[in-house]
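To begin, one chain is listed below as structure tokens, in the form predicted on its own.
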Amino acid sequence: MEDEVDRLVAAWRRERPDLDVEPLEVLSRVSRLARHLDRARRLAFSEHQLEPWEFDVLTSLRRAGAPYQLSPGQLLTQTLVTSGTMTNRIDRLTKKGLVERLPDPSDRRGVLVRLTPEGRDRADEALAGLLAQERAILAQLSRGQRGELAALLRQLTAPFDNVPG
């Protein structure tokens, strides 16, 4: 079976023999598929009345387990986005009623950011879309191929999400 990045391939073997193109039969099917789960995300939170960005923030919410909050330092980190941006996330996500402000009791100064019951349900069903909307993407994989490209791809993603700093 041929696809795009084949022909992509054959084109610039034919244009530039001189150059080693076989990155692009990885790396371009990567960044197709990419944009593929790109849109089955969109599709999936959006039947939830969810952006991308506040599936990210509730849902690593969601994953801390009860009582379901975390510190906005602590969302920095696993969003990966700047403290300006999480404020401003906390506070629309606030205006929703998805998330609500708590004083740290730990810290006078700090607050923590706590799922409101509807944000945990929001989460938890926008979770089951987008997991349908995987399922459909890999479903052409066996069980064993998919644990065998997981382990592919997590060799080449782990140095990148082991970077200190």
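Alright, leaving the form predicted on its own aside, put up the form predicted together with the DNA.
For this one, just the chain is written down, with no partner chains and no other molecules.
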């Protein structure tokens, strides 16, 4: 079945036959799929009164394991937002009672962000819902294809995830 990127690539080949637009076959699909997923997530989380950004922070803490705490810096590498954004997110989650800030005992510059019991419950509920939705989207592919796809994507993400940047 054709998708929007097929049409986009065909259009470029007509308009700019001098350029090799093959990279778009992969990377435009990644960007567009991510936007579709964002919309779907927003919808799925609204049942739990959670925004996607809240889910991202809460689940990062949740999967760290008890006592469910990380530094803001660790949260940055998990969520790929800027430090100003993370400060703001922690402020808002604190007001909602889903996380709390504690001083880092080993570094007085530092802070630890800890999930409250309610924050933990909310994260657990929303995760189950998200997985159900994602499973439906991935039903397009066989188990083997999902494995292949994951492996190919890993080759593209690994360089980003393993450099200072």
